[in-house]
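Given as structure tokens, the chain that follows is alone and in the form predicted alone.
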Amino acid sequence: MTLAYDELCRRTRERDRSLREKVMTLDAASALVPDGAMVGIGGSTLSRTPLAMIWALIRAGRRDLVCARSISSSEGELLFASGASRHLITSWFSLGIVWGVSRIMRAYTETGRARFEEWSHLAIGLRFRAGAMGVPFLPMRSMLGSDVVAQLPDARTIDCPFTGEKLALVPALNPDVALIHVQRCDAYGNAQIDGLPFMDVDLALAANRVILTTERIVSNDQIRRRPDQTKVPFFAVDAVVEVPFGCAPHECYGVYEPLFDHLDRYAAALKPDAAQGIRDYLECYFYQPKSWIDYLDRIGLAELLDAARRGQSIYDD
């Protein structure tokens, strides 16, 4: 949503930005996300998707979430099929190139059960950037070469007051809550990201609340030894949840790669009957497990260890 600058300032002033421990459980963190909230999702496609937090929100029965992400994958399908969201703002929506167009996305959008609001890749990034900057919009050129602007009621075009050339304007995105997964952070929320940061830094600064899930919580001393790797500062964070394999079956750079066999089986199950396939998947992996560890147990130790071996091979000499 686009907020007036004075409203953004008011929300900022009201936030507790003190240096304090913010560690909590998945269930406690999910309670910070109310029905109807706008939720920004960190990572991109299969990379650093905060799936553990999405898992917790779906299990908690959240409804009417408006979700925004730079590029969406299977998490969008699960949000639609579970009823947690009926509106996804993104620039691309599919499990992945090798699996083809999302059958769930097509089924839900073509029947009017959900809305896929499609912006360009750059436009989504600039919308989060505008939200982080505290400005109501940013200008761009790229969408002018297509009919995307015409399909989006929230996009505008103007004649530049300096050059006279036509520009597209994209409104700021200021999510109520951002969900971001990182390789490591301390108990205060100082988060370090290895590999591509995607839109996560802007997302963290644009959102009113930030929930961090992390592969591991480390000491503040360790964070201070590599300050250049700290991308999200503690004062932007409201909750920290330690969740090993918190992106599975997606990847977390340098820790584990995607679980391709699992994703192949997921895609195959949706091929004959997408609606029944994803209902069965949600029942097996989201509703039946007693805990996140139980969820990982259902995925299987062999697949997790193989993904970790492949992911950590980038550090081999």
Given for the second form:
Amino acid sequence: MTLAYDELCRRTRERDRSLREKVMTLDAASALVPDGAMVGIGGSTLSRTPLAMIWALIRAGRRDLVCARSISSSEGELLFASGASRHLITSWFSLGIVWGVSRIMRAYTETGRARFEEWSHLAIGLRFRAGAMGVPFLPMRSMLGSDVVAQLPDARTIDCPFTGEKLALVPALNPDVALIHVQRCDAYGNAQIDGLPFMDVDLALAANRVILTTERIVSNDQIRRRPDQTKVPFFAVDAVVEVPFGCAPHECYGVYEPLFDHLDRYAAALKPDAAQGIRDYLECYFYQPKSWIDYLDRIGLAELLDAARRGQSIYDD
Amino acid sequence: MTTDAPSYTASELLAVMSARLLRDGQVVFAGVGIPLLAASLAQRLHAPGLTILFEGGTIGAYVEPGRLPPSTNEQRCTRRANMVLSSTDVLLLLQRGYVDVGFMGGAQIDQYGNLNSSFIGSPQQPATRLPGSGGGNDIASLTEMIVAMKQEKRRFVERVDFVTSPGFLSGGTSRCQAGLVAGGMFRVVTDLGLLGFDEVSKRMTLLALHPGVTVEQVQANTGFELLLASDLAVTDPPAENELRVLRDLDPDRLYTA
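What does the same protein look like in the form predicted in complex with the partner chain, given that the last one was the form predicted alone?
Entire complex below, previous chain first.
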């Protein structure tokens, strides 16, 4: 999975990194993600999940994506249940502590229909960081002695050549494509992230292709007024898609909080029969909507407005 | 327990008892649920200068009453915080040694304080696949740990099915030999009492009983033989103000049902 350095450099050289507008539709962007691709997913748990892009990939019928994310929630369940992915690399996977252990995760992993490859949270972070740094691995001091590392053929334990201490080595992760949702970016892909950045900056620089979805496309002048807020440079970005409420029902920092009522209903619908519940959910919210706006319409204006009110309240004194 | 029904739930007891272990001025790395709640409680009672870190990337959290986050990765975690940074960088603060104490819950623990949140049964054919490590392995590997969990025989087992987050591994010096030179289990807080670890053997030791609980009761809810501290203490029951502040923090009983 770790690319040789010359291959990594070749892939970067072959990308069109010129200053050019990259705005496209969700459908056009989903064509940039082939079946079987290794896909890095930005955000964490219920936060800044690139849900609109995942929605588009599931609708496009993508198969066998190998997905990697810091912590996975309902998007992981939907990727498994839709057949878009059978392999998720992450540190934690369930809808969220208040909803209990994921029945979909259990059903798929316990029967071997899909794989939940578990690394520690820091290990996932350092794998993206090594990828972003252009080095094949990074050393770390956790995971040692645990059964987590024993399950991972791709991790190594070595004696440090300088000190002789035991260290775990984790290999670089350079995804074929990164999916990242941000509050705002310009048409070139200069992306500003408010609030918690999670692993998105490393993920963007590690990936061989980056699809940005954004709440709003703004002018380059606006980006230049606050360059300190720009977290991903345009030359690392290959596509820009404007999708309002692009994380719903998850949150986008300062714009909207999670849509808790929707998530409660989703969890409740999966309770009696998880397989049927999630099939019905996919049908209603993923396959039937004519557009992303139609999807939001089905979620409902009242919930979206309430989430937006709560989201923006982070800036209240 | 006494015949009087206690005026608090087991989760509230856990939160109050573990909050008491946190000291003013410490830097604590807290997981979601009881740890987040107990750290916030300590901050509002005896430890106003407690700095709370979350793996989502928050430094200096000050969670708002009634607006508890569903995980440690949402914007609610950052309100009135000192700083936000990437999750990788906040976890690296553990490795660099800036964190005094890690604080989390657990699904299954063994006599050496190893925690399992990954598999019940074998990893190849698990009876139950659990949600996994999250930052748990990193926190337990790199700093002193407080664990808050209910004491039941199925949770307190002689040997965990899978070591997700390392305690003292197979006891003695085995943790250090595995390369984990920093940290280790410090306290386990349960709804029955307070436990620590023997200095040499690293076996779990009963340090104190909660009011009305007997040693026999604790042992009956433990799947291995507990060591007993020579000066076995009894904890003070949750005080009215501790419960009042706790209920104010979690009025919807999101974490304390």
